[in-house]
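Let's start with one chain on its own, the form predicted on its own, as structure tokens.
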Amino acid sequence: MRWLILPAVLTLAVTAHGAEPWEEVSGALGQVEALPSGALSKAELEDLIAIGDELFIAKFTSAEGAGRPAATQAILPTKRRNPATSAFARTSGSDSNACSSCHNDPVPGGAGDFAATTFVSEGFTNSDFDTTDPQFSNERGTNHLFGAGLVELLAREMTAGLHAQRAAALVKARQTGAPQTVDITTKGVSFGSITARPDGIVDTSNRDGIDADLVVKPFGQKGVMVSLRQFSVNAMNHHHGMQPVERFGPRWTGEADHDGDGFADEIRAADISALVAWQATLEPPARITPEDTTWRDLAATGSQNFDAFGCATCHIRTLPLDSLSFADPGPLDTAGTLKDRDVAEPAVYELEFLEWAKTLERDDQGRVLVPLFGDLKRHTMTDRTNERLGNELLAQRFVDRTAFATTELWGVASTAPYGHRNDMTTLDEIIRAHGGEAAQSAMAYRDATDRHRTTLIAFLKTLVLN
């Protein structure tokens, strides 16, 4: 393994830019010198989660390089078209200080109020919009982070199956001179067929839910964020105007100062790392028993009815996880974000190492049974019954307006409001906002005594962030 922090009576006083602590700066950057790598043990993993816990939280300032006066919010590096008028912008940002502005409620890395929506312009070169009107942007809810490092290890492996069925098929098609046509699943999840070619095409266009490059995207409320480490490099850029080197430094863009703030590389790869490894190692969501007995019973019922009003359909209960071992860089990302082929050796986090892993349940194979209420596919959301989510005009990466991400519902009862706008204020209310895919489910639960309905409600009450 092979990385270096300063040691911790430095991390206090001194930053990597030489800062004292009446400097106007976060203090919280240049605490890894050099990229970490291999196989990290516990000690070394805790020490990188602490500065990653900093950075989440560090307000960062104009005087280390926040703001971007000559670059929009673009993912791909994009220069403004005027010049800036102002440091902040709700619409086109940059919008915050800190991570943690957004992701509060109720501790850092958890989910966010409608206060703290952002707005997500696609096409991402015109910086100069300042309405809310939906035909310029989309306006996207705050989702919280915990377990997210066992939702991406998840999408890593089914990606990986999923994969592995295109090979086989590709395989077969070759060896027979025949297409062949295969329903592709993972881990219970069906995404659709493909069929493969004996020339090597394969048609996907029956598939469902997923991308035609069958890479299982767990993030955004559109499901197009491969990993924690795109969505940092995103996010930083985006809303706090802070560059990260890897996409924005001279590799890509000829230039260290691509914002034109004369700061160069601002956001170094090994700062990112210590954020992915923050955010990877956060708690996963918990069920909670209630001591309220009343409580209690309706929860118990009401996950009866989870299941006989369909609800598990697409918010199924646990997906089986081989793996706790984290790779950063991951495998599957691509240009602009720093991958495993772009360094020597990924740095290993073994989740393993962590209290909670020890609370997880596992089946008979001895795989940890992640219980996320979810299944990582997008659905259509809206029909034209019930059009309360299809608000949207703008396709996010190529995805219909009309679809979303299944929500991910464990810690649903500590991240109200709810709806990809963060508008919704009940569960009640956003239950019955689903159409389209989940009408079926939806009508179940309206066509329910209350009491039924109660119960359902009780349930998810029930699951909350520890």
Contents of the next structure:
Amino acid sequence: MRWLILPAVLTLAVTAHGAEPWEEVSGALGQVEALPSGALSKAELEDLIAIGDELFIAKFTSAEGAGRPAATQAILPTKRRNPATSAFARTSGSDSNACSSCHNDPVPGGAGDFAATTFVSEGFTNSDFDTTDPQFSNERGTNHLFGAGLVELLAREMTAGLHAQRAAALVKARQTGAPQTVDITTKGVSFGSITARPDGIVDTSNRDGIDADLVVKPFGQKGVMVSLRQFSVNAMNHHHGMQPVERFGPRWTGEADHDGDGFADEIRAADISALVAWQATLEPPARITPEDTTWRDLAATGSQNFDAFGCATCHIRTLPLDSLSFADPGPLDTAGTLKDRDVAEPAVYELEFLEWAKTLERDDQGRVLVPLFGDLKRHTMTDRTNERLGNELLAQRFVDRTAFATTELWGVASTAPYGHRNDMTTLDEIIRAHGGEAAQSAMAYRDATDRHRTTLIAFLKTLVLN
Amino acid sequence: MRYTLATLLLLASASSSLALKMAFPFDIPMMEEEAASAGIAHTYDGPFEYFVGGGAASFDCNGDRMADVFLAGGAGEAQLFINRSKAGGALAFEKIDPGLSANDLRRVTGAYPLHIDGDGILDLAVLRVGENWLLKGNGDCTFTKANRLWNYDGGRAWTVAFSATYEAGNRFPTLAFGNYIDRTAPGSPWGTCEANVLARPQGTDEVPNYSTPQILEPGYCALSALFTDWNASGEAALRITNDRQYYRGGQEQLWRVPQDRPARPYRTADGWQRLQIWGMGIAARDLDADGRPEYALTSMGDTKLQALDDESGEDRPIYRDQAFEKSATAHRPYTGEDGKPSTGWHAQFADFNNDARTDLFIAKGNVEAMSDFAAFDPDNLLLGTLEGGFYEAGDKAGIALKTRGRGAVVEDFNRDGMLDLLVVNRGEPTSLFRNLGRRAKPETDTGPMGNFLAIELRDETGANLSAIGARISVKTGNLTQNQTVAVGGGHASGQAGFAHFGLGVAERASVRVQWPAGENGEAEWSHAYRAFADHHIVITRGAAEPLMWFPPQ
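Swap state to the form predicted in complex with the partner chain from the form predicted on its own:
Time for the whole complex; same chain goes first.
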């Protein structure tokens, strides 16, 4: 046993949430006494997931620290210039009570309706805004989280691959005394090329769809989040005003109550671990075979058209994954989000324990074929003739406003509406909105016959959340 | 631990915030002394002339961007050590022959690396008791004496202080040499301070020509000098800290160094206020990011921390001392039984724990056997606090040794993103501390600290390849950190290479550079560069993007 559950969780029959029925708190916090570490058994993992489930649906209250009257939504601990006039605001936040307030369609962990969009801003200046004017924030739809553990594992392996290629190029450049220009490709996805020089300099100006650090950041519409842990830490503060200790605690802010709501150490690292465990183990979406023969036939043709139109260039059907061992904290986070080097031994969640893992296809090398329909890469999505997706004014975290990460299409049939703003009600609309690097594919779709367009939609409608 | 509101209110009645309950909640770096295992065997020693000095120069002499070190030896030989450390590993150095005679390497008090002739290879200004050397770097960690080549008269003075700047319109750097006691004058050493020297490049030759220096009189026994743009005018002035032990009627000095005109000191009429201290070392850093640096001045007794006063003006350098209010006086040993006043030498601002707050290192040590001053006088590691003050952590960090510190360099020798520390001690082996990261549980364990960003500037538009005088402005959230690329200050010690910024929990930063005017151009701000934390980047003037650098593995 490498972690402990407080007695409260063992008395679920009495108080489902570790709090008395009359207490106005979620009761979900603090059930994991110590940060999980080492390889968890199946039972231990299931217990942790159960706590994570509670945390995900918990409606945090002001009686346990919800709200951030003295802090902004910024990912860096930032004090407000003026006290918040209200605890919640749909624009600048805090904007929800629970994770599942937005990630709820069709079930917790799912996507969100247009009603559940959020407004992303840096939160450093102009952190309070009461307008949806895009000069203050970018409006973002809520993505679903199913299969997120597999996505993060893919991203980690891809990053390791890219970094290994960079390291090898540097070694060769230093050994030969000559610059080495190498294509950087991982899991079949090309990220352009880099040039390593004998003096240890790496020129990444010809990289493609990735930051200069060559870290694949798989989460968020812009592909800017490294890990579920980082996302969770950010989101807890932004959306709920629940400040995780690992970033907002005394070590970085000098305060136990940075947001000034009277509650110290609002979310401990162990709680974040439980949240991560729950998200990382969510079953991936599936592709169904319709019982309706007409739909089945259309989908079969649509699958072919998916390739023919060029959709699969970016929405790659599967990416191979070497390992189903999910370590948390992970290897790629930086200070402010726990990373593996911060702890004696990260916890390891074997996704193999989960029933759904048995359904995953494997290739002849034994690698899991993750059916995400994505490439974990950014692409320019607008051009002069099609700016439908170019409606933002603010660059987010160094990413140009016209660039977005490829949306993984698994589960797309269950997660309407579409687009980074969740403002397109049909798949037809979002396909037509593709511009920039996807313009050719969108044109192929637009130029196709009604029937062929229908087949593609029919195919996409088979990609559902279980 | 959870507080109810009622509990909190009770707590609040005892202290205004929860923050006040924590002495120092931030990371304290663990510094492990490993000079011997790293191959640094060196002592600075000698008679009276070497009671002061004892400097170190940290720079890359062989093109691998790892910081090599040249250490003054006093009466003994200076030594050059090549950095053989691997990224993140134990520190490792190898002594090599710099190609100079044993005689040339003796009587050295300190050294500063800089580009003098603009050939792309760092050169070295070597300060001595007797003739100073300008050493031309050969690129293979050997050097050639270039005094004659560059028409520089190294003089016969006792030199401990040095600084350099690139004045607008000049191809080559302007050099300032701060001299200590004139030992040949009647009555020496009392009241016989040597004048200082300002060597500006002459003519339009292809090589530097320092044939016509200006003698900066009066000199007040300088122990540190620094060209600094104190008023953000774009024109560096020369700040000199002087040792009141030996001058008569002297004071701290600030010289205007106007383009194409002789330097002249700021006087009382200009607002300059007389300050008399045992000035040993200067550190400068724009602590409040207002574009105007603050200065730490080491002394015997209390350290000064000077900031421009509200009554100062565009050309009125009026300073007030903030050391007491910021807990930076460091006037007595912070540990041990010796309660006598301290003796401070090298001072350097840096972020040792990468928390995005500036720290202050001060090398300490009795001059020799001055009984009125502390004999056990450990070096200070003053970690920056949330309120802008400092917290002494030298003992907790592991640098409180029974040594007599003099010069020092704060440098990331193994390129792991955490600043290490080399201290030259008088009469005792040089100390080399590796920063292992924060103290974690169990107490013997260490862990990562905050994020960092290391920035090297390259200005290939002229000879000022290291962009001396450039201001680097790093923005993370609402925090701006400014550093100026400078040569000078500290105590007889200088360095060239990456500028280190702690970023705390910021995963990225926007970087802007105010490039110096240069030979033909004008000072100009760059666009904002995007940089990801925990990387070394190289920014070349005019480049669209920074380049990344990776150390040897």
